[in-house]
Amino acid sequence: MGNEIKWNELPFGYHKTDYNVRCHYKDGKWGEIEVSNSETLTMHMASTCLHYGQECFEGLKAYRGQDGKIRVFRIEENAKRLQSSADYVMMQAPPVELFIEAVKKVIKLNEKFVPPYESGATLYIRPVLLGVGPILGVHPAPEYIFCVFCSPVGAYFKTGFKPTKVMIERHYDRAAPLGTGHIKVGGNYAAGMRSGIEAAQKGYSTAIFLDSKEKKYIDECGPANFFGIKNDTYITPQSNSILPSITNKSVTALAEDMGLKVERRHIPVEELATFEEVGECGTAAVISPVGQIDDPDNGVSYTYGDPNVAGPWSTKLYNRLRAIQYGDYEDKFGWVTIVD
C-alpha cells in the first residue's frame, strides 16, 4: 500500500503501483484508453520495437503540494516531444490530447503513490510508444502500443542536491551528429550505458560526452543536459545530437527571469576552466550541481567551488524550479497542470 512506503528512503528505481494505461493504434486509428493492473505487455516476436528499435518514450513527474493538490510539470511539452521523436523514427504518435488524458488517468488511478509534500520523493511517469506487429523487413510497424506507467522515486543521485564528480568520455559516442541524439529513443541510452557504467566504476556519477566529429565541444552530460555559469551568464551547449531537455528549457527561462543572460552555443572543453558553476539538468536529476570534472586522458581536472555545497546560482535556480513544481511559487509561465 502507498501509505506503507518509506518515502524518504526511496531509490530512483521501479516500484510497483496499482495500474497502468494502454492504448492501441490499429487499422489507421487510435482506440480507447484501457486500464490494466498487469505489468507485462504482449506483442508479436517480430515487432519492430524488438528488432529495429522503433520505439520512443518520455519521462515526467507529478508532485503533491503543501495544499494536497497534485501537479504535473509541462505535460504538453512532453506530449509534443514524443510526437517529434515518433515522427523521426516513422511511428504513429498519439495526439497531444490523448497523451495528456492517459498521463492524468494513470496519476489519478495511482494517487496514493504520489509522495507527500517535502518527502524528497516524487511520482515518476513513463509514457512509452512501441512499434508492434509481424514485420521482418526494415519497415515501419503496422500497429503501435502506447503505454503509460508510473513509479514513486527518490532522488536520481544518492547524494541529493550536492555536487557530484563527473568525467569526460573520449572513447565512445552517445549519438551521431545527424542521428537520433535529438530525440528520446532507447538506442541513445543503450549507446551511453557503457560509458555510464565505466564512469561509476571509477567513482564518477556520470560521463560527459564530447561532439562525435571533432571531440572539441561539450555535448550531453550522461542522461542530462550540461550547463555552465560565469559572468552572470547561463551557458548550455548547442548541438544537433543533444536531447532538447524540457527541464533545461525551463531553467533557461528562469535564468533570464532572474537576471542572468543566456547563451546556447558550442562550449569548447578548454572553457571548463573558466566556469564559476557547472551542472546538469533533466527530469530525473532536476538540477544536479557538478563540483569536479576530470579529463583522465589528458590528466586535467576542473573544480568548482565547495565540493560539498552547490553554487549560489545553481541553488537559486533549483529552489525556484522546485517551488513552481510544488505550487509554492507563482507559476507565471503556465507550466503546471493540476490533476483533479
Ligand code: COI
Given for the second form:
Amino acid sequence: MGNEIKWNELPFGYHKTDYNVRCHYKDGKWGEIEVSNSETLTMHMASTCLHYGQECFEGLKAYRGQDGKIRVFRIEENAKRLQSSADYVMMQAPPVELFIEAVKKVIKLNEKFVPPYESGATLYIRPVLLGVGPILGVHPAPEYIFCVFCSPVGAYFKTGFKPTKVMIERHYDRAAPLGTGHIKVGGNYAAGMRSGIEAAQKGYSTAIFLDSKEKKYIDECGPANFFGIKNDTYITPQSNSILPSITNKSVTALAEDMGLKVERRHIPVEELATFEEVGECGTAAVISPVGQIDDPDNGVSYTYGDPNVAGPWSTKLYNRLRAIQYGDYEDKFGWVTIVD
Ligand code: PLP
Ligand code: COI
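To test you: the structure above is the form predicted alone. What is the structure of the form predicted in complex with the ligand?
Whole complex next, starting from this chain.
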C-alpha cells in the first residue's frame, strides 16, 4: 500500500505501483490506451527491441506540491524527444497528445504513490517504446508497444544535494560522434554500463565521457549533462553525442534569468581547472554538484570549493528549479502541467 512507504528512505529504484498503461501500434495506427496491473509485457521472441535494440524511452517526474496538487515538468518536451529518438531508430512514435494522455493517466491511477511534499521523493515516470513482432533481418518492426509505468523514487545519488566525486573515463566511449548519443535509446545505456560500474567500484558517483573522436572535450556526465560555472557564466557542452537534457535546457534558462551569462560550447578537459563550480543535471540527477573530478590516467585531480557543500550558484539554481517543479515559485516559462 502506498501509505506504508517510508518516503524519505526510498532509493532511486523500481518500486511496484498499482497500474501501468500500454498502447499498441498495429496495422498503421495507434490503438486505445489500455490500463494494466501486470508488471510484464508479452511479445514475440523475434521482436526487434530484443535483438536489434529497436527501442527508446523517456524519464520524467511528478511532484506533489504544498497545495496537494500534482505537477509534471515539461511533459511536452519529453513527448517530442521520444519522437526524435523513435525517428532515428526507424520506429513509430506515439503522437504528443497520446504521450501526454498516457503519462497523465498513469499518474492519476497511481496517485497514492506520488510522494508527499518535502519528503525528498518524487514519482518517476518511465515511458518505453518497443519494436515488436516476428522479424529476423535487420528491419524496422511491424508493430510497436508504448508502455508507461512509474515508481516512487528518492535521490539518484544517495548523498542527495551534496557534492560527489566523479572520474574521467578514457577507456570506453558511450556513443560515436555520428551515432546515437543524442537520443534516448537503450543501447547508449548498455554501452555506458561497464564504465558506470567500474567508476562506482573505484568510489566515484559516475564517469564523465569525453568526445569519442579526439578525447579533448567534456561530453556526457554519466546519466546527466555536465555544467561548469565561472566568472558569472554557466558553461555546458556543445556536442552531437550528448542527450539534449530538458533539465539542462531549463537550468540554462533559469541561469540567464538569474543574471548568469550562458555558453554552450566545447569544454576542453584542461578547462576543468578553471571552474568555480561544477555539476551535472538531469531528471534523475536534478542538479547534482560535483566536488572533485579525477583524471586517473593522467594523475590529475580537480577540486571545487568545500567538498561537503554545494557552491552558491548551484544551490540557487537547484532551489529555483525545485521551487518551480513543486509549484512554490511562479511558473513564468509555462513549464508545469497540473494533473487533475
Ligand atoms: N544525459 C543522459 C545520458 C540521460 O540519461 C539523461 C536523463 O534523461 C540526461 C542527460 C538528462 O536529460 P533530462 O534532463 O531530459 O532528464
Ligand atoms: C533520467 O534522468 O530520467 C534518466 O533517464 C537517467 C536514468 C538512466 C536513471
